[in-house]
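Here we start with a single chain on its own, the form predicted on its own, put down as structure tokens.
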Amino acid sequence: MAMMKAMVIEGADGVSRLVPRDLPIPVCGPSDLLVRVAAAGVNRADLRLSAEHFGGNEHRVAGGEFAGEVVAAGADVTAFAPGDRVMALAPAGYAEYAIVDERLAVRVPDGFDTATAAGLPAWYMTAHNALVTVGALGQGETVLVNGATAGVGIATIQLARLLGASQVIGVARSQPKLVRLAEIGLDTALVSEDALAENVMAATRGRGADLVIDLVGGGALTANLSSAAIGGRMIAVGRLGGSTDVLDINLLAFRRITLRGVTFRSRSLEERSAVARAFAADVLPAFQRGQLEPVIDRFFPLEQAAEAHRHVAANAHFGKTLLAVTP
């Protein structure tokens, strides 16, 4: 039986850890691709090491996005063939080989580095879905990104600027990281400890933000709603500050704000496929044209996945942290 190296989630009593293991190379189902993984992205969701969060793969292999070369395809696959390079937002990427349904795979553009492509799906699919599909961003609108230095925040700033936002406002706790965001399209940087709503209103001449993309979650809701324009929209994406808050219904109603949430965990395969297709159609061409550049922090070897997690947990990164899996 052919074997591969993988980083597996093990543990009990609420304590989990990443452990290297030799596992059988997975076998394709009818609509699956078997991918030799070049690199895997490290995301904050990956830090929640638990069987529940990473359910769905038999050996509890960690990881949520990867890129590599197709080495085998199921009998019903029509869009890809061995030798094709793909990226995917899919589980079990912390391994030398991974399985992905062809409906979730996105072709890596010609001339684009395969390992770097591993850092695109989670951030840019999420950002595009929040901004465009759910947030309905219009030309000339003002976008407020709360939690701007988080990975999806970086992608959101880049895409908002690309898609015609007239002003992009970023909020974060780290002033040095906020300064770096100016290089990728941020117009106004605000430190989250300051009076957010007052500063947003000052920056928008009293109008507020047409679209608020929130990555903070708990503790930020009232400030976000107070920063939105009358009739604005708020999209709840992340929960860096926790998953609960208190909603001022009077404020929501007075400002006539549309409040929506997004996540991938409750989406069907068809819904996730639609997100991947929209990303491939609307975002990837901008990378090919050089209008977008991935923001890469650093690579860790696969066997140092636990160290990579600590690096991200300590907020020591700016941009995507990646695991180099195979040459």
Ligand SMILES: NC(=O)c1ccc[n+]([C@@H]2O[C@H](COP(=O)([O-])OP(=O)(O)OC[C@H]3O[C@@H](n4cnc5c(N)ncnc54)[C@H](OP(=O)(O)O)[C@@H]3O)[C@@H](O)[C@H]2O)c1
The other form holds:
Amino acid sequence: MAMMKAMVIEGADGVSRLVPRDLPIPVCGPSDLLVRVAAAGVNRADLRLSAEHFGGNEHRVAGGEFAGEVVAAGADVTAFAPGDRVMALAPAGYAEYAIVDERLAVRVPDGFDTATAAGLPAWYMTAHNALVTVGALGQGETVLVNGATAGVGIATIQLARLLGASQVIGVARSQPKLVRLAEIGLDTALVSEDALAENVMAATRGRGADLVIDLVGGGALTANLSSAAIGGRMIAVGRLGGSTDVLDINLLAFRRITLRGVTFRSRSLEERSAVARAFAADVLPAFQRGQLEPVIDRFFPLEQAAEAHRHVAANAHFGKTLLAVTP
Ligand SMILES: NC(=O)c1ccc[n+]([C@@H]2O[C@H](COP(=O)([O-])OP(=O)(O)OC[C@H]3O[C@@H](n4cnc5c(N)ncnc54)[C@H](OP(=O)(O)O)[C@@H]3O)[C@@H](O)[C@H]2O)c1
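In place of the form predicted on its own, output the structure of the form predicted in complex with the named molecule.
Below is the entire complex, every chain and molecule, led by the chain shown above.
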């Protein structure tokens, strides 16, 4: 039986750890691609080391996004063939080989590095979905990103700028990282300890942000709602600060705010496929044209996945942390 190296989750949720194992190379189902993984992205959600989070794959292989070369395709596959380079938001990427349903795979653009592409799906699909599909960003609108130094925050700032926002305001707790965001198009940097709503109102001539993309969650709700324009929208994307807060219904009503949440976990395969297709159509061409640049923190070797997790958990990164898997 052909074998591969993989990092698997061992132990119960909460006390689990990443361990290197030799596993059988997975076999394609009818609509699947078998991908030789070049690199895997490390995401915040990976740190939970919850096998359930990774799609309940048989061997509990970790990882949530990867890119590589198709080496085999199931009998019903129509859009891809061996030799194609693909990226995907899909489980079990911390391994030399991974399976993805072709409906979730996205072609790596010509001339774009395969390993770097591994860092695009989670952040840019999330940011595009929140800003455009759910947030309905309009030309000339003001966007506020709370948790701006997070990867999804970086992607949101880049896309908001690309897609016609007139002003992009970022809020974060670390001034040195906020300074780096100016290089990727942030207009106004605010430190979260400061009086957020007053500062947003001052930066927007008293109007507030048309669209708030929130990655902080717990503890940030009142400040976010107070920073929104009358009739504005807020999309709850992340929970870096926790998942509970108190909703001031009076504030919500007075400012007539539309509040929506997003996650991939409750999306069907067809819904996730639609997010991937929208990303491929609207975002990837901008990478190909050089209008967008991926922000890469560093690569760790696959076998140092636990160290990569500690690096992200310590917030020592700015941009994507990746695992280099095969050359
Ligand atoms: N809804 C979805 O579909 C979806 C998809 C992807 C991710 N997410 C969620 O979005 C959030 C961000 O994910 P990510 O992968 O972008 O994270 P990430 O890159 O790992 O974000 C880390 C950065 O966030 C900042 N941070 C950490 N805790 C914070 C807090 N309590 N308040 C403010 N800033 C904080 C830190 O910056 P400083 O050092 O500057 O503080 C850190 O560098 C997570 O909650 C994740 O689960 C949701």
